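Next up: a single chain in structure tokens, the form predicted alone.
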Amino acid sequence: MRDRLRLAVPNKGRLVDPTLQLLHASGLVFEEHDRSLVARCSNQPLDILFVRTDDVVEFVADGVADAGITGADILAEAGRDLPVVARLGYGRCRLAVAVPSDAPVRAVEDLAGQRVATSHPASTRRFFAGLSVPVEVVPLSGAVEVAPRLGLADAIVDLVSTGSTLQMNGLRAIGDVLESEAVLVAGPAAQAERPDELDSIVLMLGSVIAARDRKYLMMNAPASHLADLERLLPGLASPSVIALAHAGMIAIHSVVGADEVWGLLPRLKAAGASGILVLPIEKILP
């Protein structure tokens, strides 16, 4: 068994920047370079391997890396049975079936006997086979969205985030093959031999992800208003209440959902809170 754990991550593509941000935010100290294949963490026994996006799954499955960060769509396409030990909450998109906007096709089943272009041929074949819809899959490595315009296919299966690319190419979605996001996968050998080290990675990455959707609130209020304010502040368990130097005044600390803050602040103010502070949270360990 190696002394240092190996984590494989993509070296190009849409997952690179958010993955590096997550690793640094979790407390790992390392330097990455454009041509570097390995980054050695100085504060943990961990080496980060920068590999082609499509190779992350293979590196983990073959035991070259102990764990890896990749997209759920890439894992599904590879067809390797690797356990997903954490969903990372970024790189969200969907693998969608789309047709030209003026096509008479309204449902996926209407594509029976037609050609479907995609850079995810394995996932596409499984999807249509599961629906008992016979199609001819046309594998492409890129520029999938132009296939109908060029006469290569009648429909496509491609990754969609906002849908703007489909609209720009005169396409509309008629169904979804799968939902995708960045995931952390682990190798079976690493799970058996190094469970504590893998759990540590999951814990630290998860603490950053959990914190991204929360804000820390601090406020002062008359003690007599505590019951009203507490009803507005569920927090992780319950708000923290601290007596202040001035008689009858308290400080209330709580953690709330980031998307709740906009509507919550006026209600807190109306319930008697003052000096309200909204602070970012670096990590949350449940």
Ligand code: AMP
Given for the second form:
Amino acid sequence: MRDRLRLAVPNKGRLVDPTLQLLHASGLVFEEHDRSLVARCSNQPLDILFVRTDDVVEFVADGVADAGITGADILAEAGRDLPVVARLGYGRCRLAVAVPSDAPVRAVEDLAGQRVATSHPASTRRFFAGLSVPVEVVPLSGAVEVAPRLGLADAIVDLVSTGSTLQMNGLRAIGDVLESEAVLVAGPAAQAERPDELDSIVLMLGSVIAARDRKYLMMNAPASHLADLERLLPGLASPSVIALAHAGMIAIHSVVGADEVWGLLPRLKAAGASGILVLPIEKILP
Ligand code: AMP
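For comparison with the form predicted alone, please write out the form predicted in complex with this ligand.
Every chain and every other molecule in the complex is listed next, the one we just looked at coming first.
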């Protein structure tokens, strides 16, 4: 068994920056060296292998890496039975079926007998076979969205996040093959032989992801207003209440959803809170 765990991550494309951000935020210290193949973590027995996003699954399935980060869409396409040990919450998109806006097609079932261009042929075949809708899949490695205009296909199956690329290309989504986000996968050998090391990676990455959509709130208030303020603050368990030097005054600390802060602050103020601070959280381990 290797003495250092190996984690394969993408070296190019849109998953690179959020993946590096997550690894650094989780506390791993490493230098990227222009994304050359391997970066050694100086504070953990972990090596990071930078490989093509599409190759992460092969590296992990073949045991060259113990775990890896890639898109759920890529994992589904690779058809290797690797367990997802954590969903990472970024790189969110869906693999959508789309047709030219003016096509007389309403639902995916209407595509029977038509040509569908995609860079996800395996997922596309599985999807249409599951619906018993026979289509001719046209595999492409890129520029899928221009296939209908070039006369290569009647429809496409492609990754969509906001839908603006579809719109720019005169296309309209009519269904979803799958939803995707970045995922952490683990190799079967690593799961059997080094479960504790994998668990700590899952825990550390998970703690950063859990903290991303929460804020730490601190405020002062007269002790007599505690019941009103507590009703507004769910917290992780219940808010912490600390006596202040000034008699009759308390400090209240709580964790709230980042999306709730906007609506919550005026209500806290109206309920008697003052000196309200909103702080980012680095990690949460519930
Ligand atoms: P890339 O290496 O830039 O081609 O993208 C690799 C992965 O990023 C895809 O396989 C998806 O998992 C993810 N991704 C997230 N949003 C999008 C999007 N709007 N279009 C394409 N890929 C996306």
